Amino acid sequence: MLNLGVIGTNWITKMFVEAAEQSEAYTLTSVYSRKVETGQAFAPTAKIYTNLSEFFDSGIDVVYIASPNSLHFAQAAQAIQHDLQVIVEKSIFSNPTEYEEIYSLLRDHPKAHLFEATRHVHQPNFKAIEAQVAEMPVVSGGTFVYEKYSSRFDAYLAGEEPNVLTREFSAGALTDLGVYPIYAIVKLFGMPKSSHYFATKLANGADGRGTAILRYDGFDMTAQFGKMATSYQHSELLGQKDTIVIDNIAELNEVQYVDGQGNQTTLSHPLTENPMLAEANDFARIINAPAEYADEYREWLLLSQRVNQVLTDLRKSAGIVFPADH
């Protein structure tokens, strides 16, 4: 059983803790929170820490980091220096410079592993999409959509500066909801030849929504995402005469394959479990048998680095600069 510590007490942390406990591979022992009362309300039976160094020395094996994006780098670096297993919520780091420094730390601390918590690409329904794409002789392009109105946008409209919509926290639509379609595209097709981002910027310079185009040999993939409105449009991956239709590229509740004659085949299976369970199981498998799954771990780490580079390229193409870039 892996002793789990978490940084952050929000809804996504709660979902991961529940998935970790369902996997029967982890047990929550420590919580880092700025306020003891908040930590106790989140996990009454765990030990609560307001000092990060004491938290990392609390006997945990794995740390799950779900703080604002701009804090990920420093917290992950400190965890790796403690030889811990590190799971960082997306998006993992602000830019490739931070990633290179973390990668250097990983070389110096071979017992530590680093994982980016991008739940959808670990789910069986995404693997069904991958298998179908491999069978398609031609890919003509596609559009992946994840646009969901955020309650924090109400706060922005009221004159506040919520963390998830400010450049100071390396945040915005691209580095939040945009991670889902971009991760899926890069997982399926690798690094694009070029990428462009057309962003709708807020008054503070962060992006509230936007459209990204990733160019490949012979086809383009479009990603539409945002936090200022809700879209019910399906995502599609186009073959020549056939099409993969996805209800939601992040949730992956239903995936259909439509052949050239219009016949539909359901590729997906009903989701009856915590959507983070698959990634929690995958991470535990790597942690518990690192030599056996070394190649798979390296593939995930490389994918995470590639997505980080693409997100940075997209952001720069739209003229969005984070303080962390300096």
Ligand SMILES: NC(=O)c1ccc[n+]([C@@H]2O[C@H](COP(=O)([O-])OP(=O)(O)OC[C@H]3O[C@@H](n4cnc5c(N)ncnc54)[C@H](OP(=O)(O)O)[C@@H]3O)[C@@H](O)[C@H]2O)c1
The other form holds:
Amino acid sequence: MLNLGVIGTNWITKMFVEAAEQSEAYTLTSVYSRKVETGQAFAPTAKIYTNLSEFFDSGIDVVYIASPNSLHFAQAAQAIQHDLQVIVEKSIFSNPTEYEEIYSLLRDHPKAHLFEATRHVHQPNFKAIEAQVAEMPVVSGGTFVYEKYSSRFDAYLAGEEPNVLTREFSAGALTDLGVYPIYAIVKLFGMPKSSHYFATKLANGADGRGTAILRYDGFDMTAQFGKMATSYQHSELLGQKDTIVIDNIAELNEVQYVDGQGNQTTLSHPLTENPMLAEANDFARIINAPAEYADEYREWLLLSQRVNQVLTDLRKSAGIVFPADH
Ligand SMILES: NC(=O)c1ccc[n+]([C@@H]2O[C@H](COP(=O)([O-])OP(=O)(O)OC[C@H]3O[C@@H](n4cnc5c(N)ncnc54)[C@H](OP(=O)(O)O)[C@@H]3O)[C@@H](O)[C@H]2O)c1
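Next up, the form predicted in complex with this ligand, please; the one we just looked at was the form predicted alone.
Whole complex next, starting from this chain.
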């Protein structure tokens, strides 16, 4: 059983802890929070720490980091220096410079492993899409959509600066929601030849919504995402005569394959389990048998690094600079 420590006490950490416990591979032992009371309210039976070094020394094997994006780098770096297994929420780091530093730390600490928590690409319904794409002789393009009005946009409209809509926290629509379609595209097709992001910016310079185009040999993939409006469009991947239709590229509740004659086949299975269970299982499997799953681990790490590069290229094309870039 892996002793789990968590950083961040919001709902997403609660969901991960539930998934981790359902996997029967982890047990929550330690919580880091800025305030003891917040930690106690989050997990009454865990040990609570307000000092990060003491938290990392508390006997945990694995840390799950779900703090605002800009804090991931320093927290993950410290965890790797403690030879821990490190799971970091998307979007993992602010830019490739941070990623390079983390890579060099990982080289010096071979017992440590690093994972980016991007739940959708671990799910069986995503694997069903991958298997279908592998069968399609031609890909002509596609559009992946994840656009959902955020309650935090209400706060922004009321004059506040919610973390998730500020560049100070390496946040905005692209790194918060755009990362889902971008991850799916890069997982399916690898690094694009070029990319561009047309962003709708808020008054504080962060992106509220936008459209990104990733160019591949012979086809383009479009990602539409945002936090200031809601889209009910499906996502689609176009073959030549056939099409994959996805209800939602992040949630993956329903995936249909429509052949050249219009016949529909359901590729997905109903999602009844915690949506973070598949990734929690994958990470535990690799952590518990690192030699056996070394190739798979390297693939996940490479994917994470590629997405980090694409997100940074997209930001640059839209003129979005994070303080962490300096
Ligand atoms: N995979 C998913 O489906 C999913 C969904 C939502 C979010 N996320 C990711 O999870 C991460 C956290 O997102 P979130 O929306 O939960 O962020 P958040 O509410 O802004 O902050 C998360 C936690 O970090 C701590 N925190 C907040 N502000 C801080 C500050 N200024 N300085 C230091 N610590 C601070 C708080 O914990 P304490 O008060 O206990 O210190 C808080 O519970 C992000 O990387 C996000 O992209 C993933």
